[in-house]
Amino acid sequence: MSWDAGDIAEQLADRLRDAISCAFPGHTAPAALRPSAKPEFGDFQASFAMALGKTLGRNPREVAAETLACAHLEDLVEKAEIAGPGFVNLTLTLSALTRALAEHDSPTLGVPSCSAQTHPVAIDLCGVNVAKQMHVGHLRATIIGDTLARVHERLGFKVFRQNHLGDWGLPIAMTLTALRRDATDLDTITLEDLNRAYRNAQAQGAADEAGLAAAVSMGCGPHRIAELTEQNEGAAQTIADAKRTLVALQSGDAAAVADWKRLIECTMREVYQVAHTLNVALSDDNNRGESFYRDELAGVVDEFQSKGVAREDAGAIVVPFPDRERPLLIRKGDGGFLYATTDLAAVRYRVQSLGSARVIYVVDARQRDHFRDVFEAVRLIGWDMLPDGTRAQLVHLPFGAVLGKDKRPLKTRSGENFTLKALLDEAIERGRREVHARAAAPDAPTHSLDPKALDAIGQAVGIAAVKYADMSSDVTRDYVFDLDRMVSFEGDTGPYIQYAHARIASMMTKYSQGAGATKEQSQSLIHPIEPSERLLALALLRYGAALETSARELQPARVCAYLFDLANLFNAFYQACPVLKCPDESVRESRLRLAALTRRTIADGLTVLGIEAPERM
């Protein structure tokens, strides 16, 4: 995957590494360019030296002074100085910071294009299964996987979200049945009541033929071996009537698929209405569920045994792999097909279909060993080959688990599972509450609105608070759910951002209807003279690397700590630097263009993370 480029950083990694070719013929580098953890030595910080010297068997310090005659830096840098070991200090000047900044106060904030790229993305996000309600684990695949796809959307990569709906197969035909067997009004049902009813189905389903056994052979009473008989009786016949209800779906029953249908769309309901609370992307246009890919699966280890790619093991069709023992079973004995022969379906689909150069399953670390094991097959059959000889590349982003403060797996009081619905309800309630409690204050940016706009502050809130928690580590890591810290508007949080938005909101708002309400808002250069002027302008500069970065890595943690570091930026200059108070009216529209510009990046930022920036908090 490549990037366009065109920022300040990357012009002066461009000149060292030509002043590297010249001062060294014959010898190429990186830069090793970064920014200057403290700003007393300087803007950049270059580290190629030490590398470059061992290879040469030169002193460091000596192969940064030669690569520097070489360099023309003139027109980007005001001082470079060689410091420690050899490391390189650039600062910049000021004009050449003045106008990288202008050029990144446009449209796209210095967001590069990757728009020439001519293979979309593919992201597997979501991932719920018919009949059943979201979970909390439901969550991280949906937000995980919904940012990644607006990080490449901002990118400008086309991509294409595929939920991945668990819509086929046995367990789903023995719910069907059970509900028209009590005559259910499908048109009316709940999900809670289609979960209930998914459970109730299970249950009648599970025979217990070692338990009958073993009640026989210890001489258990004849009550209990009564028992036992009636049970097993009854899940053989459940079995036995959801395989007539599987027959007529696979065949194409008009009834039998439209009741199916009436339970997807029950399922789906609230699928979308969690989307639309979390501010997720989904319709219907991203749904391939198994039974998308239905038709295909004979076909699948049909080509895996022409190609030689699979083999019969004992009646079943396998895959082995040369580097272990265990292989991928893609077909039972008894002819019924598995999830490995579906997913494999639906990696076809998404590279050789969609043309997708990458592939990404955002779904969760226990499944390792099942992606791993599919993605080899595909390599093995060379199904991750694009027409034009791109390799498809083939990503398993496993997440961990969301956790109480308990460090165990989040549960409800009564030691059920969380409801992903019933988790968002009491983040609102928490993010609501607390925007209330601080509108009553009346010196407050929100003390003159009404209760509903001040509820649909508090949502934006409590969301924010949810989904920046979420993605600001790690994501294979376990987090702590714990809405004190979350919902605060202090600290590494989403609220926290938020409120910097809404904060430098105020102050332009301020601006326009004061002084500079009677004029138009000048448009002369943005001049970072002070220290902390100079560290805001530097980050906002960084926006589309973090992006970059951010899409390379797969980690929305990265666009996190980047508007967290801007948010804090931000806020020492403002405590340094008088804005609407400065006296000088070029340093004071200098400033408010600075302002206006942090404004415009956390926003369009928090829109990458799927998170609302509200003008007034």
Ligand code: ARG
The other form holds:
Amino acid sequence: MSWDAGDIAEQLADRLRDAISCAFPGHTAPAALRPSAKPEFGDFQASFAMALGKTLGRNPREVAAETLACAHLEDLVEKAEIAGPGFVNLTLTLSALTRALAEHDSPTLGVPSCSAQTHPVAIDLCGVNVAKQMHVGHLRATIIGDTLARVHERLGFKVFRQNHLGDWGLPIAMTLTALRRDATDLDTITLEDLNRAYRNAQAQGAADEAGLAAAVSMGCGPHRIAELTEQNEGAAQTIADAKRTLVALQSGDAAAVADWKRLIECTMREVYQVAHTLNVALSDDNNRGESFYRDELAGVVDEFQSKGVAREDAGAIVVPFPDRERPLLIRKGDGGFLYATTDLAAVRYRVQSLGSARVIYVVDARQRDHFRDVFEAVRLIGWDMLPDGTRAQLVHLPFGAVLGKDKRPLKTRSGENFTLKALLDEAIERGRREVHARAAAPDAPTHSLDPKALDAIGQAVGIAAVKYADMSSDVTRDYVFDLDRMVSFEGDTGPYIQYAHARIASMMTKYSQGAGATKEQSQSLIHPIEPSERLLALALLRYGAALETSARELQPARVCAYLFDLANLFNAFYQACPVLKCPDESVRESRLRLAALTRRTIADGLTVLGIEAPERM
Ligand code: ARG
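Right, the form predicted on its own is done; let's see the coordinates for the form predicted together with arginine.
And the full complex, kicking off with our chain again.
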């Protein structure tokens, strides 16, 4: 990946790197520059001298000193000190910091943009199944996928959102067959009805061969045996009918196809409603379901065979792996294709047709083995190779489960699985209660708002609570769904970040309504003199780096952690430094601009997370 870069940390790192090769000809080393952990260590700390000292067999403190002697830092750095075993602590000059902030205060907020030649990125997200309710796992696949798409888009990548819908195969054909047989009105059917029809069809199609055998061997009465025999014959009939429907669909039978499309529409109506509530960008344009690849499956298997990557095994076609015993099945003995066959076709499309150099699968951790096998098979056949010789990176981001307070998979009080909608409704309800309660205080900024406006803010708070909690820790881990904690305005929560933003927005409103109103937008420079101002300013400059790290590591939590840090630093600054009440006009203007920049950065970061930033809370 290549980005255009140019922020102050990068400039410092470049100069130190140059100084290293000047002080130690023939040696190159990165500066290993990081923001300082403590303000007393300056603004940045470089730790190159330790590793370089080892390579050179020299004392790192001497290595650091000799490097500094060669370094040209005068225009940027006020103080460069060697500390401890050989750290280099750097403190920026006020004017360098002021200049950096002035440059940073642009519409891009210092976020680098990858070059136009950079390959696109494909993100496999959502992945719901037609005729089935969305569950909590789909929440994760949808919001994490959407956020990673937004992070990449913010960095200038072309992103293809790929919704790999489960919209093809026998179970769907079974559901469709049952619905058509019962002459169900497919235009008015709800997803709940559809889901019930799906379950019934599965039950009808399930033969109980084992049960029949057991009943016979245990000498059950003729009545039981007849019952089971009938069930099994019925199941065989159901399957045969479904296969006929599938053939009709495959051959483009207009009536069958029209009905099948209605099932997809019914499912997607609800998905889009939820996506809208979640502030997630998802539309029909993103639909690349299993059916999209249905005509390619035979060709996929042929090519695997003709290239010698797959072989026949007892009538089935499998891809053997050199280092593993279990091969990947890509065609069953009866000629049927599998989930994996479709995914092979999908990789080929994403890399070869869309030209993606990075394909990210935001899918449940339980599919780990599936993706390991699919990616391995793709490498064997070479479909991960782009025409220009770039090898595409295929990554499964295996997210963890959502647990209840009892640390078991989330269930309703009556013991059923939570539907996504029920969960979000509850979160919104909680957000609304919180916002209405706060608005009751006479001095609350929301006190004058009508109930509808408060409801809208409450919805934004509830959704922020859920999304932020879902993404603020390592997404590969399971987490406990605890609305009380998530919806709190204090601590590492979505509402806390939103609240910091709203606080600044209120302050700005007060300013523009007051004496300062004569000036449009403050154009004075930011001079971060107080320690808390300086820390806030330095954090603002790190925004682009936080997004880059999040994209590189595929961790939305990096964005969350950045915003939490920023909100904390802003609150500390606001506590320590009067803004509107500051008697010195130029200091006041500088602080206002610092606050305005903070507000824009928080709003931008929340947008990347697909979280709204209300003006008042
Ligand atoms: N429909 C699948 C499921 O619910 C998820 C699809 C994931 N994406 C993929 N390319 N296999 O399990």
